[in-house]
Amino acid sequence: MDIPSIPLGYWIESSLTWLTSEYSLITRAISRVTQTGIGGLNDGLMWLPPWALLAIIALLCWKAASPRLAIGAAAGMALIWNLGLWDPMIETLTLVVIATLVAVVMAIPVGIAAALSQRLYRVIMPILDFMQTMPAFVYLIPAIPFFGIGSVSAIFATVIFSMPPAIRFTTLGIRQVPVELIEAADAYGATRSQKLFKVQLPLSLPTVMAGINQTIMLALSMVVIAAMIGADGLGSEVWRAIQRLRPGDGFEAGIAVVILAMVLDRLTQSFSKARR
């Protein structure tokens, strides 16, 4: 007995076709704004001489963390400069910064709402489980019909891919605030917004920062993968090395990705520790 297969793929393709045709004006506007932001930030970072940006990164690491991190970050960035990968590194950093900002701006309100509403919490958690178990390459598929090939599609896929940790950690941080402190705020007559902004969010900030840290790491990984759909940066260097069978060039670009990831990771961790 043959059981007819469910035309799930056809339904998805039809839905994407309908969405792209009906909301083309909106997607074009988003694409123009995003491309302008990418170009502006990238040009601003490129305008700085490499030694100046290297010094700024080292000083930031010194002030935020320790001289040890500053020396390590300066040495790592100097190696990237020496390998001739400075411009691709700047392009990758631009995509990560923009994608992280958009993801955090969208994720934190959702996390707050899920923390304060048990009904929304029950709805949002299975969706986050689904998003985090979906293979990373799948996120590239819907980006292309909406925004075409290029950096805008990479931003779209990266934002969707990197949002779940920020939502989870924001919800977790607010829910972990001791009940005694909430009751004390109620006893002093605090309103709901006063409790949120003066008690719950300040106490949950280290956990929220941990979620932002994970968002940055996921954004960096997806930006590298998004070279398959035309994103510039270190990922395109890795992808080009694979296509041309140049393992040395691929390893150089991979080392640059690791250095950038370590610097961003240690910086965000230091901000979280300082707040704690």
The other form holds:
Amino acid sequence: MDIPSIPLGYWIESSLTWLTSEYSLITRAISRVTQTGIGGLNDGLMWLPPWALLAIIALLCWKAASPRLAIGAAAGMALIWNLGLWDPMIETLTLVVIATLVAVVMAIPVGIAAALSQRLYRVIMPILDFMQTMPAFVYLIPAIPFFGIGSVSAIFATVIFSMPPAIRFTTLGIRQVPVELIEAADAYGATRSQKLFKVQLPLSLPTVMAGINQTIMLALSMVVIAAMIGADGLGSEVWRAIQRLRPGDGFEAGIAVVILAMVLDRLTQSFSKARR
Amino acid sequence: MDETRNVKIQVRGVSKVFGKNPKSALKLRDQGLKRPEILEKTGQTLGLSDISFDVYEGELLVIMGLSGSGKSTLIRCLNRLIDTSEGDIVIDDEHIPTLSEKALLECRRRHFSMVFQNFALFPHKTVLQNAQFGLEIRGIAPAERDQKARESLTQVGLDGWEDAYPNQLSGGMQQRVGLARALANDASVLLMDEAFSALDPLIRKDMQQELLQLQSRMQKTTVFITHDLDEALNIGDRIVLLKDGEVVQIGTPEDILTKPADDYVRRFIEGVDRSRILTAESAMRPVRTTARESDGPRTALHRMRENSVDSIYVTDRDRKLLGLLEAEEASRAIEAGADTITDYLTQDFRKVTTDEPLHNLFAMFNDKSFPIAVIDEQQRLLGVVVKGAVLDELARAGE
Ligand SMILES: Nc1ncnc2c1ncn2[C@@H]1O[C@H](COP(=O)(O)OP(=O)(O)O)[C@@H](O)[C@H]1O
Ligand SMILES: [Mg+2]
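Same protein, different condition: the form predicted on its own was shown, now please give the form predicted together with its partner chain.
Now the complete complex, all chains and molecules, led by this one.
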């Protein structure tokens, strides 16, 4: 019994090769732009003295949420600083911010389109299911031939991995707008875009924000994993600790990730709740 | 009188089938099948069937019917929130069913404001922003928008609430915002789909009164939907009665009450009367003037003139009712040189006791429509009932 195995892997590889050679101009351009963005933001955040950034984040937490969160965030960040993990933390934060920005900018129009067109909805939802069930680091592999080892590949994989919730929640938010309100807008002669911008999007904003929150969390987890393909940051600290069998260092970096995750999560959650 | 009024909207032979193949359903309808059979045979709902009526400029037309009779469907066909399956709707020479997408938007903006049963206010907008919505959609400049919205909020008594959000208001106030949103827009027709049905009875009564006041001030063409006969009688200039997607009767409240088109309408009205147990007493008014049996014809005629009436009830010293003297008869008595009027009285009028059910009174008004005399057991005159009062009373009751 010798059933030949289907050369699925071969097909994917050859089409990737084709894509990389065919579109190298584009990928190189993307790579350059992304690299510049990462560099700029990273330098900016690094240029700020730690205490200044710490104060800004604490103030943000105070205004958007509660004094309690502000104190917690400040204490957490101070701990990271104290552990000597400030620079890797900034590197991770930079990757998360940029990946999230790109993901959200791409996800929201797609989410809107899927909400407004039933046909698109039926195409997109299974794709999102597929994207979300795929093990995270599989995305790292195709990123490399396109963008090589390093931060750009990490961003690429992170964007793809973290985009689904932003799309899903945008679609959900728009579809949840009560039909009476759509009818009211129609009755007063609203065009499609008036309906979208004056009624559907504002009303779906809390849901969209919840999606963005999830996207940020996924981005953070992916950025840490992306240390495997050479992304800087807390992930590479963990990675190095594993390779050198130093569990203490690994845990320290791990705790820094947890603190960063909590601050980002609470902060974005309070943004979505602040909207009525 | 009606012929001289301008027609604002013409509805002609409008039908609506909810389903994929309206033609087949309408064919069955033409063969005489009704809604349930059509639903069974084709799985499609005949929402409206061959509806025709006019809406006059400046009138308040009520569309009334039980739940499921097609009222909401009909009002949504007017501004084409729902597409008709056949028939035509014309507003100021525009044929709504055939308008292009763009012309339809323009038509909705210019002609239609709408008030909804569940208010349909935008929760993310303040009261003022809600009131501005129609104007915002039409691209009116912010300053003018603001001013018009504030004016209409004042009209509905919401001064000082501009910056509140809808969820901070009671139901009645929310619907005032809905009304302000419609008025600010200054469209030529106001559509109200069960606008007051979700409100408490007392607040509902207030809103009806306010609508009537607004209506008498602004003369805005209004199509008002309700499932409640009291409301229809109270506010409607005319009523279109729907049943299972068909028109059963069109007429003034009085027409509907006095000349019900069929048993269905009759049952509707009887239900109203019984539920209230209204009697002649409730609609009775004091007699403005009476004559005594001892009065001469000149005195009696003088009293009639003074009170601008053309007939007068005549009683004896104990206010016992003797008869009715018409102005013509009084003149004849004067010509004949008669001293008293007792020979010139007529008994051709109706008298009832105080406990006579109100709905029986309608049939009693004859062509001359003398007021109906209300008497007690001793035949003493207690008061009169005029035709208008019966309507008022029927409409007012039901709180
Ligand atoms: N979108 C729809 N699809 C199918 N049937 C509908 C739809 N809308 C209304 N109907 C049916 O049409 C009939 C009239 O409904 P409607 O106009 O809402 O009545 P009303 O407002 O008088 O209560 C009802 O039998 C209802 O079930
Ligand atoms: Mg309805």
